[in-house]
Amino acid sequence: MAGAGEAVVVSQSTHVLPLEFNRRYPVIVRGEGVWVEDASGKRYLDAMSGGSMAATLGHGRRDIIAAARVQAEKLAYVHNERLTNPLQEQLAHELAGVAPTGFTRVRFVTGGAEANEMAIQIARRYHVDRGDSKRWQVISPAQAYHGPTMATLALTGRPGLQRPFEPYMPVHPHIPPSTWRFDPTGEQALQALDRALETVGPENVSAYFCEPISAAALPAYSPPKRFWEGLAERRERHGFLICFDEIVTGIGRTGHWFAAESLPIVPDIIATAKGLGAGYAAVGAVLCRQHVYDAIAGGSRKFTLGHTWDGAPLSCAVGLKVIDVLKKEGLVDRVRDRGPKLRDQLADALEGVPLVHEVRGRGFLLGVEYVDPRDGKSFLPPELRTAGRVDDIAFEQGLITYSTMPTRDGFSGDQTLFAPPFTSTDAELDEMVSRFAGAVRHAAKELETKLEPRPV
């Protein structure tokens, strides 16, 4: 078989369509607790939870495994169109448990993108609902992922992810963001949410859809108070709704159930995912606040739009297992409680690297952002790969981080995510934060032989 019994896979030697054409992609066989292992035999600390911050209780779960087993052979599958299940009505009732007060619906998915759009389509059911079915347009900040569907695509303003496929999107508004570096106030922010608010027309907005605190594109940014309450201001003003997506965020990631609590907004729509599952199984959700369920209930009463195994009792299953896992073991608590420790620890690590600008974060979704070591605040030139380099060393030293260049999208550069699973031990986040700072040093004093020094 192509590729399977390889240590490494390139594009040449496998039947998988790979994401990159020129990368040559290592092949894990195993993994225990924040260890995985290549097929070579040698040893990576996983600080990025499985590589996309889903395995949030790490690797090799016997709990869960057994969980899924148990429930597989009872029964793993049934549609949720004309029947339910009651894996599905007891892992509902325990997300609007933990989620924040309000929230008492529940639906669910199989995965981030899925929520996303799902979250638009129930923001659009709302509305029509109530009779206001002009409302359609979705305004969103430029610098963000919301995944690879063609409408989760749209909601970002990132031309370097959009093409090819700008004709098959709808066109939405994006605000930018309130970085450091542009808007420290959020107050521009607000007054090119406004713009956008005028240029479409406030009578036609749906939603304003956003992550609380960003991960893949922004790492670990939020905006400032200003900005939220300024939102929440227009919500009340102008009727649309307010989505966060918790694709990352949700179920414990920055030490809270979901990353809205910790903010002065209450947002009427939830997307979760990732964290859900925690790497074991496909599973998302939807929550939604209740005056949103008694629009749809006094309206059309029904949504019957879906995917074929949203709610299956064997993924749902997982994920009630899960949600005991975090609070058995008071993980969620732990990530909070540990998160600023692990944020200075970081940060200590990196002082005086001049690549470094910042250390950033909540829990255990923390953000580095590189800037040019000649003037402290510049992007780096994108030609240099300099975050990307950073992940090759790291990678070369055993360590699996995550980093991002959208420096061509215009709002922010070089940056690294560090999103390690709940489960780490102090040990273990030690030896993640001396594996990444050795690699960003690394990094560093690689790019000051390749930067030409600047003219006086």
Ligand SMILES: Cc1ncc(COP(=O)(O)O)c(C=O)c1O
The other form holds:
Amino acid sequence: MAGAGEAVVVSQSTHVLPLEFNRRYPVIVRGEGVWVEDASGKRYLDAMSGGSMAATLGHGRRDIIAAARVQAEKLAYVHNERLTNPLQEQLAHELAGVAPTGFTRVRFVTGGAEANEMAIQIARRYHVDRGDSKRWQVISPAQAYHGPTMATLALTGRPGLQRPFEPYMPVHPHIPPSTWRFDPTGEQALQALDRALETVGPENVSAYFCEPISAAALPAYSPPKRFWEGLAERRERHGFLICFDEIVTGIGRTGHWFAAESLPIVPDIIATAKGLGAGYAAVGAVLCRQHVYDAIAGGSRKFTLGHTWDGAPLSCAVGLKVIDVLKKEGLVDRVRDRGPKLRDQLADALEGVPLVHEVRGRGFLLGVEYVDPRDGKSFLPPELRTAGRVDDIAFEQGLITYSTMPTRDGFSGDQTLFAPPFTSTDAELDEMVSRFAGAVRHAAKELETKLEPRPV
Ligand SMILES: Cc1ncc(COP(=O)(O)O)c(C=O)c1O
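Give me the form predicted in complex with the ligand now, not the form predicted alone.
Below is the entire complex, every chain and molecule, led by the chain shown above.
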């Protein structure tokens, strides 16, 4: 059987339907702290919290495993449609306690896309229950990722992701990101927002939906203050809701329980997932403010759609233990205090590499943006796969990173996401930075041999 005892699996040697058919998949068999080990015994530093930013507390935590075992022995599962359980009740209470003020109600799901879809449905329910049933359109930034389901895919404006599935997707308007390249002040994004409102009619808009601080789509990017202020003004004027996708940023990743706390705007609905289960259980949540709840309470008085595993005792027991660990070990504060230094360390280690345009950081969510070193600003030629080479070289050197090359979508070029577990020690962070800088410098050297000099 492929995978058993082998260090790498390829598409021809497995019954798994792989994500990328030309990729070689290293087989990871165990993990401890910030290290994972493949089937050949080679160890890797996990600078990506399990690859997807979920394993925020590292691997092999006996306390979380014990909490899951205790709960599984008592009661692993009951469905939340007709029954509730103390774990769901307690976890909702805990989340309301760490969420920004006013987020009083919580519904559980099992993952990020589900949380985002539920956020769209809650926004829609809010409007319908207020008698405003025309509202359904969702405006969102184009350079984003909200999940692979049809509804969440429709919230990104990236042809590369959407095109094959377009016939299934509702059409929503998108606005460009306010990056240094396109719109440093946020003014053009506000104008694009106004145009989008105009095009679909503000009376038809249910929500503005965004990552408050972007993850893989545009690592550690957040629009300028002017944009958030303008967005808040438009919400006031037009009556739509603001939904934050905090699937990655929620539960401590940016040095706040929720990234919303660090921005000059308060959303109406927050969706979160990954860090809530910290890689030990599939659990996500949607939180809404009291006025959203009140509209439903004063209207249909129901929001019945849900999934089989929503609010199950086993996954909620894990969520509770994760919050307990974060609080007891002061990890959200650690991420907030250590994050800026980690960003500086990365920037120092990459100093003088013309391939690197910017190192961004918000807590333990960091991003490195690459440009064509021949002019210091253009996107790199996509066929060179420069950021992909950074990952390959880093992996050979025993480091897991995550790079993307969404160049053909038009808003962002080669980039790497760097998102270590909150529990990484200083020495482990130093080692991650050093291996990463080594990989980037190596990729930059390789690139020099591939790029034709441009005529002056
Ligand atoms: C910002 C963001 N939103 C939503 C999702 C989708 O989450 P899931 O894969 O749990 O459905 C992801 C996954 O990477 C994400 O990064």
